[in-house]
Every structure is written in structure tokens, then in C-alpha cells.
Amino acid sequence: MLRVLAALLSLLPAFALAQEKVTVGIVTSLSGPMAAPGKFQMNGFRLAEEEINSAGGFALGGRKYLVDLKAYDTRANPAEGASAMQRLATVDKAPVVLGELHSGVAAAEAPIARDYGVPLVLTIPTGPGLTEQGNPFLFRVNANNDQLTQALADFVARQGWTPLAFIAWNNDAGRGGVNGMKKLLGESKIGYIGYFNVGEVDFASHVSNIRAGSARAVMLLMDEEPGSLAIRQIRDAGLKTQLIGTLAMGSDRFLKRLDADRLEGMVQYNAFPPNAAVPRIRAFSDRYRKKYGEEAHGFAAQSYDGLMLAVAAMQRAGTVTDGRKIRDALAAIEHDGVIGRIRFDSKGQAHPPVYVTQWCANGSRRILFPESLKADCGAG
């Protein structure tokens, strides 16, 4: 009996230690115009949190820590993002903060991260300038607009899809995408360029201008909701112009907004083709579908990797409180994530793979680029 009691008592410290928690800050849009992509971002964070905690937490210095996500809704608003970042640093004492969706909001949060010595790990914003400010506390897991545009421009150039027209968000992401394609393809290959503001739903004037300019392809630099409206209006007007979209337009969720006939042949850059025959991708996709009942999304995969990366950095740094040591660990880390190997350059930018996928007639997708992963319908 004494031996049994002694054995039980020996387990108590380990059990108690496993209940220690580390607060990880999250900044994202849970409401407002970017709530839809915010949902995918949170899905990735929550899946990683569940997997870490269901395994008893992560080990550090002979202790086990559970992850406790503290999420703030920034509503795609820079002022609210800055306020949330300051609260996470000063009140919640989060040693690392993850997330954000909007490049402008991330730009407002980044100086606060630097001022308080708290690493900010972005998992979705694509504005190239974010990692050009010399901020040692800012890191980005996902590809930026320049990286995405380079892959797509190379592909478009090989297809001869010029003149290329645009309908783009009237913001840094939209204008940055247009300017990037201009630079890579050359001004002579660019046709009509039209911008729209968040909330606009009528693209008739843009469609007319695309028709008048005889564009061979039109690139839609926008999210899934305006993207579905724009595609519907382009196809309903009888335009057979080649469609080029963003990663928000390469998922089963997007297909539900339209139909396979309207999408057939459309291509889009993609950060995570969920059906690719790559073990790390397939395994994550299976776990995601089991938890959420839907196809995995690139935003979720990037965010899952972001939290796993943050945990690995805390373990490498040997602390769950010292943001500066965690920053140093992030700068030196190499992490094999579901989106690929994550290693930050001197500016805090990772260089994950970029894909180009295409919609098939049956509503599935194929992988067109990179050549090493080229695969037919059902693989994208």
C-alpha cells in the first residue's frame, strides 16, 4: 500500500507542472470585413493549440506547459490592432504574439512589438514592406506579395496571357500586386487596371473596360467574397477572358459560392494545395477535415505552423517569458512545417513554396507549378 501511495505521490509534481500555462497572443479579425479569412486563421491556431495541449503540453526545462491562446479582434483596423498589441505586451504579458490579416494593421502593431521586446509572428499579411523596416521583432511565416507575384508572373509569361487586366483592392495589397506584375512583366504587357474599395459589389464598369481593352486575362486581386461577385459578373457578361485569382479563390469553400462552369480553367497562386500527394500536406489536411468537417485552407496551415514555430522557439530559447531570447531563437530556427521548411532571412521573412493551381471542369483542382509537383485534377 505504501509503495502504491509513493508511486501516486511521485506523479503529482509532473501533473502539477503539466498544468502550467503560457499565454500566446493572437491578433486577427473575428468580425468585420475580414472575418471570413480570420476564421481560417483561428482554425489553424486552435488546431495547433489542441494538439499541443492534448499531448500534455510542451517540455521546457524539466517542466510541461500548456498553450493558452489570448485572441483579440482587431477588425482590420490599425488603431484596434495597435491597442491589442499593447495590451498583450503590457497586461497579458504574452511572450510572443501571432497572427494578423491586414498588412496595414500589422504595420501598426509592429513598432509596439519592437518597443516592448515581444516577437510578432505574421501568418497571413503579404505587404512586402512589412519586413523592410529593419524591425528585429517582426517575422513572417507566409510568402509576401513579391514572392507570390514572382511565381505567378513567371507562369503567366510562359502562357502568353497578355495584355493582362486587373481588378484590384484599393489598398496596399492590391496596388502592390499590380505594381509587382507590372515590374516583372513590363508595362507593355499590362492592359486595363481598375481598383475598388472594400464593400463595393458592382463590377460592371470594370467588366466593360476589360472587354474594350481586349484583355487575354484578368487578375482579380481580392478576397473570396468580392472575387465570387466579380467572376459571376464577368462570366454572365459573356467574357471568356482567362481568370487569375489569389489563394482565397482556390478552395472548396470558394467553389460553393459559384459553380464549376464559371471557375473552369481559372488559375490562382496557392500557398497550400490541400490534396497534394505530399505526406506533410496530406496528414495536416486529414486532421483539419476531421476537426472542422471541411477542406484545409492555406491560411489555417500557415497559422498552425506559426504556433508550432513559436513553441519550438520558446523551447530553443529555454524561456516562456523572455521575448528577446525568443526573438533570437526565432531568428536562428529551422522548422519543418506543414507548408514546408520555415527559415527566416535577415529581414525576418520566410521563403515557403508557392504553387499555381487550376480549376478543372469537375470542380476539383490540378497543380500546374512547380513542375516537380505538377499533378492532374484532384491534386490541387
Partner chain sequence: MPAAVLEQTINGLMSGSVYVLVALGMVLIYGVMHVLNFAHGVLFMLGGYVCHFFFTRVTGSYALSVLLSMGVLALVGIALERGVFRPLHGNLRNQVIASLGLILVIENLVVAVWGPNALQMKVPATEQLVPLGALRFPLQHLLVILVTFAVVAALFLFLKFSKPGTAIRAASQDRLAAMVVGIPVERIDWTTFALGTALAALGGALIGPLFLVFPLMGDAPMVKGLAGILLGGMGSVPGAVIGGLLIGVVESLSTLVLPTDYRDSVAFVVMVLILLARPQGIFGVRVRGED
Given for the second form:
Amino acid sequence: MLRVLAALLSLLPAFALAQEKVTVGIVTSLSGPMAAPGKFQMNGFRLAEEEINSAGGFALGGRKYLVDLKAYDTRANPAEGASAMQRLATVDKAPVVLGELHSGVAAAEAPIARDYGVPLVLTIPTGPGLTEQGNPFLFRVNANNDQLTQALADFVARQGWTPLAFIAWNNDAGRGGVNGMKKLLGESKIGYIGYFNVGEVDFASHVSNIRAGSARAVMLLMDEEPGSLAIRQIRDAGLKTQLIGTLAMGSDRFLKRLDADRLEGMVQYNAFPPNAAVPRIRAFSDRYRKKYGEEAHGFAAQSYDGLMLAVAAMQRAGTVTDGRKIRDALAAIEHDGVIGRIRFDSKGQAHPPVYVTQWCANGSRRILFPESLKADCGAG
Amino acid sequence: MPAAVLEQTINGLMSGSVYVLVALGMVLIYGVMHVLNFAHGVLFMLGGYVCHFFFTRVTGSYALSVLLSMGVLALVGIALERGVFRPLHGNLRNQVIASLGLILVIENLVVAVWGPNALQMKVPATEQLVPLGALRFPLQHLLVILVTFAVVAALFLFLKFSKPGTAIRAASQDRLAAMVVGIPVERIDWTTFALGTALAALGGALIGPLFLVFPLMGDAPMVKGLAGILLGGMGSVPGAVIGGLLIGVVESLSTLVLPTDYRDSVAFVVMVLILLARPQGIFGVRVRGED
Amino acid sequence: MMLEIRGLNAGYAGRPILGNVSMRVDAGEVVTVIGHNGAGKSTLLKSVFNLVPWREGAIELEGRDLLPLSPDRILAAGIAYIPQNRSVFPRLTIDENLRMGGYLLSSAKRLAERIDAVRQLFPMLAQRATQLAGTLSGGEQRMLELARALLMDPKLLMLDEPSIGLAPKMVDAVFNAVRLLRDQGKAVLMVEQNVNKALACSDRGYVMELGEILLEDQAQRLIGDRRVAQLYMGRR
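Having seen the form predicted alone, can you show the form predicted together with its partner chain?
Everything in the complex follows now, all chains and molecules, and the chain you saw is the first one.
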């Protein structure tokens, strides 16, 4: 009887309270315009949390610690981000904070991280300026826009897809991406540039202008939802131009929003091809599909790596409370993550591999870049 | 270049049509009740969601779902008139505050029920492409324009020639006089509210398949619709139609010569310029110059 | 007895205007209420038509209790009311204004008959059917209001300052129209500042001050009354 009771108790979360817990702060978008990518981010964190805790926690100094995620919804709003960061540092006493999607919000959070000596590990924002502020407490797991565009610019130039037109978000990410490509390809290789504001859904004017111009390819610097609308509107208007997308557009989820016909031939850079024949990627994709019933996503992989990395740093620093020691551990760490080997440079920026994938006629993807991983339909 | 002009004109007519549907409802309600219902944009959005619900969960027929969404939103309009705006009758400030509060309530309600992510409505008319010279448009794109024009025509006939329509005009011109001739003004109030919210729902339901259904989908149409109303002349129904279409077409054509991120500003610059030359708007009547 | 008011108190919450008013209008009779500004004359008419928020007492039309009825039901019961301020619909045509006057008539045939009947009394309205009412002169608008009020074929018309703001010629036209109404067998209850001309076409009159009835008499006798002449007609 007692044994049955004990077994039942062990199932209760209350029982787990008996073990030591580390509160890890999360800033993400649970609602607002970035809620959709925010869900991938949380999925990644939750998967990592589950794996750590189901193994009884992580070991540190002969004890086991469970990870307890404390997530705040910053809703793509800098003010919300700043206040969440402040709360995590002061009220929740999180030794390390992870996440964020929006570069503008991350910029508001970073100084607070420095003030309180709490490392902030970004897993999605791509604004290159973030890691140029000399903030020792800011780290970024994912490739930033400059790194992504560098890889893509090389690829575009080799394909001869110029002049290159743009439809881009009228924000740091969009304008930064356009300027980066301009610098890399040269002004003369750039065609029409159209910016749109968050929440805008009608791309007809851009389509008309692209049709009137002479661009060989159009780059869509935007997220999943506007991306699906832009591609639909471009293809429905009869434009056959080569499309180039962001990492938000290389997933099965994205395919469901459109169809293989409209996507065929489009390429996109990607931080994480979920079907690549790489063991670490395969393993993660399988675990992810088992838990969430859908294809893994780069944002989830980056965020999963972020939490694993933070735990490794705490272990290395030998503390679950001292943010400064954890920062020093992060700065020196070398971690084999799902997205690849993660090492931060002196600015706190990691350099994970960047891929270019392409949609096939049957709705699968092939890997075009890097050359070493080149693989046909079904691998991307 | 003419092809681009034609293309942008048709695009402008389409977005303008949506502004018109929002503007018509606002102007009718303003006329009768002297309330600027700032919640009209979220009612537009709610119309999109309700249509999505009927289309994906209840009936596979898009046309039926549009009608059902208009019906449901008409009931929502009646409830709002009864529950919120009538008790505040005569207190303009509180009515404005209430309508701003409604935005938050409805938006949060929608997020709670349907989640924050954009929803897709795959209707046949978005998959069918209609060639127009060298250009192609999804059928839905043209349907938005055609349905709006048909609805505007029907609304004009209704207001001009039917007894309840004439009574709506009468009540909006002089509420006391309407009571004196035996028009039941409170019934006119809720009928007008129902009509206005149904038109907003139609807008949301028509645009949903083209541009997704999401919590912020009503914001731009609300603001542009309001600009259309001011442009056309506050309180004028033909003004709302012309104003809304004009804003849509001008902002679309402006993208042929100006960067697209100026598109929103163009609409408002045009509005301000026209109002400087003609403060009462295109069709507006000078309130004091009436006698 | 057409209209009977007994012990009426009325006004706004916390601000009573009428105090214990009792009066009557008999069938086919023209009755004028005179008094200074603010005496409560307009409130009296509004109270009968249920346009005042607070009322106590009795208001009956041919023995029928009017207190619980809404304005449209009172109109249907046989009382038409023309408020003091212009009340035509300025951006409706004359014809549309007339048709709105018959809003409560459900039969199209009956509406057409009534419009014909009213047009015979006011031929100007037939000639200018499609003109916007807001473009009419003040006097013409008053005529349109009268005509519109007749659409429901009321037993009693209540006119609030029908001659106010009109050119002298139109003032006479308005009082001629009141005589015309009496000839049609209508009872009229009017409130007027133009005491001489109003009483001249009335059968009886009431004098009101501070929300109460001071005096009631035959119109001819009121015209001859010295106090009335001093107070309301500017004569010494």
C-alpha cells in the first residue's frame, strides 16, 4: 500500500519540489505579431527542459538540479521586454536568461542584463548590431543577418541571380538584411527594394513594381505569415521570378500554408535542415516529432541548444546563482549542439553553419549549400 | 507602364472596397447615433474569424459562411447597441471610451478563443486565377470589388427608396423630428448598428481568404476607412464610398512613383490636402449652413 | 372632451417644471396657452407627447390613459405634435418628408390617399415634391411640418410657437392654416408668444406662469382682459 502511494507521489510535480531547482529566465513572444515563431522557440526550450529533468536534473558539485523555466511574454514590445528582463533579474533571481525573437526587444533587454550581471543568451534575433555593442553579458547562438547574408550573397552571385529585388520588413531585420546584401553584392546588382510594415498583408504594389523591373530574383526578408502571402500574391499575379526566402520558409509547416506548385524552385537560407543526413540533426528531429507531432524547426533547434548550452555553462562555472561566473563560462565554452559546434567570438556571437535549401516539385527540399552537405530532394 | 497603372488601379479598388465596407458601417452608425465606433475595426476582424469558423468547422460553403458571419455580427452589433451604447446615449465621451475599451475586450477574446496566430481560409476563389490582358488576378480579388459594388448599390437603393431606409436617413438628420412623426428611433438605432456591423463582417469575411485572418487585420481598414469618411465628408454615405475608394486607389497608385513604405502616409497627406481646400469633405454639408 | 390633463407634475429628475396642471381641450376647439418664457408651456406639450423624463398625474385622450404610451403610440392614438424648432428632415425631399409623416401607416394605399388629401390643403407641396426640405424658406418649412403632421389624420394637433421666427406675411399664413385645421374639424392646442393673433383664432385660452395655470377663459375675454393685455401684449 505504502509503495503504491510512494509511486503515485513520485508522479506528482510536488514531489519534484523536494529536489533543488534552478530558475532559468525565458523572454519570448507568446502573443502578438511574433507569437508563431515564439511557439517554436518555446518548443525548443521545453524539449531541452524535459530531457534534462527526466534524467533527474543536471549534476553540479555532487548534487542534481532540475531546470525550471520562467517564461515572460514580451510580445515584440521593447517596453515589455525591458520589464520582463528586470523582473527575471530581480524578482525571479534567474542566473541566466534565454530567448527573445525580436531584435528591437533584445536591444532593450541587453543593457539590463549587463546592469544586473545576468547573461542573456539570444536564440533567434538576427539584427547584427546587437552583438556590436560591447556588452559582455550578451550572447547569440544563432547566426546573425550579416552571417546569413554573407552565405546567401555568395550563393546568389554564383547562381547569377542579379539584379536582385527585395520585399523586406520595415525594421532592423529587414533593412539590415537589404543593406547587408547591398554591401556584399554591390549597388549595381540590386533591383527594386520594397519595405512593408508589420501587420501589412497586401503586397500587390511590390508585385507590380517587381514585374515592371528587371530583377532575376526576389528576396523575401520576412517571417512565415507575410512570406506565405507574398509568395501567393507573386505567383498568382503570374510572376515567374526566382524566389529567395528566409529560414522561416523552409519548413513543412510553411508548405501547408501554400502548396508545392507555388513553392517549387524557391531557395532559402536555413540554420537547420531538419531532414539532413547528419546524425545529431536526425536525432533531434525524431525527438521533436515525437513530442510535438510536427517537423522540427530551426528556431526550436537553436533554442534547444541555447538551454543545453546554459546548463553546460552553469556546470562549468560550478554555480547556479552567480551570473558573472556563468558569463565567463559561456565566453569560453565549446558546445556540440544540434545546429553544430557553438563557440562564441569575442563579441558573444556564435558561428553555426548556414545552409541553403531549395523546394522540390513534390514538396520536399534539397540541400544546395554548403557543397559538402549537398543532397537531393528529401534531405533539406 | 499602362499595365502597371491598370494593375495598381485594380489593387487600389480592392483595398478601397474594403475601406468602403468599414466606412459605410461607421458612417451609418455615426449618422443615427452620433457615435464614432472605434471598435468597428475589431468587429471587422471578428467577422473574419466567425466566417473562418463556419467555413472550416460547420459548412464547407464559403458564400454561406460569409452570410452566417454577417448574421452573427449583426447580433453582436445589436448586443453592443443595447448593452453598451444605448445606456451611454447622449454621453459622447463615455461612448468613445467604451468603444476603445471594446477593442481590447474583443481582441483579447479572439486571441483567447482562436489563438494569436494567423488563420488560413482556403476558398476556391483564391485558387482560381482570372487573366486580364497581361495581368492575372485571383478571382477572390475581383469578387471583393464586385460584391462591394453590389452591396453599395443595394444599400443606396435601400436608403433611397425603402421605408426603413428613408427612416434611417430621417433619424440621422433630426432625431426629435423622427420621434415626432412616429419613427421608433430606438429600433432604428439597433437596426443601424446591426447593419453597420454586418457590413464590417462582410469586409473581414471577404478579405480573410486573401490576406489571412489575424487579430490585427481590422486595424488598417479601420484607420483608412475613417480617413475615407473624413475625406468624403463626415456623415455622408456617398462620401464614405467615394472617400474609401479614393484612399485605396491613390495609395496604390502612389507606389508607382514613391517607395511603398510611404503608402500609408500618402493616404493621409491626400486627406489633409483635400480637407484644407474643402474642410467639410467632398460630400459634406456644412452643419451650420443647413438652414 | 378630447384631451384632459389632471394634476400633472412633470419635468426632469430633481427639477420639476410643471406643478399640478389641469386643463382640457374639447373636440374641434382651438386652445392657446400663453405665458412668459420659461413658464413651462413647451414642457406641457412635451409632457403630453412623452418627451419629458418625469411625469405624474393624468393625461387622457378621449378617456384613454396616455401616460404609458411611447410617442409613436400617442401619435397613433390621434395626437400630432410640432416642436418649436424646425423639424423637417432637411436632406429629404418634400415628398419623403410627407411619407415619413405617414411612417405608422402600414397600407401603401392609405398613405397615398393621405398624401393626396394633404396636398390639396397645401398645393405648394405637390408642385415641389422633389425639392429638398432644407432649401425651403422658414415659412414653407412650417407649412410642410403642418402638412406632415396631418398625415396621420390626428384628432388633436399640438403646436409649439408655430409663428416664431417667421416673416410677418408667413405669420398670418400660419394662423390662417390653424383656422383651416379647425374647419377640418381638428382640435388644436398651441403655445404662442404672438398672443394677439393666436387668441384671435382661438376659442379658449390658458395663462401659465412658473409651471402653473393662472387663468382660463374664453379667447375673446382674454383679449379684453387688462392684466393679460399689460403682461403679454405690451399694451398699457
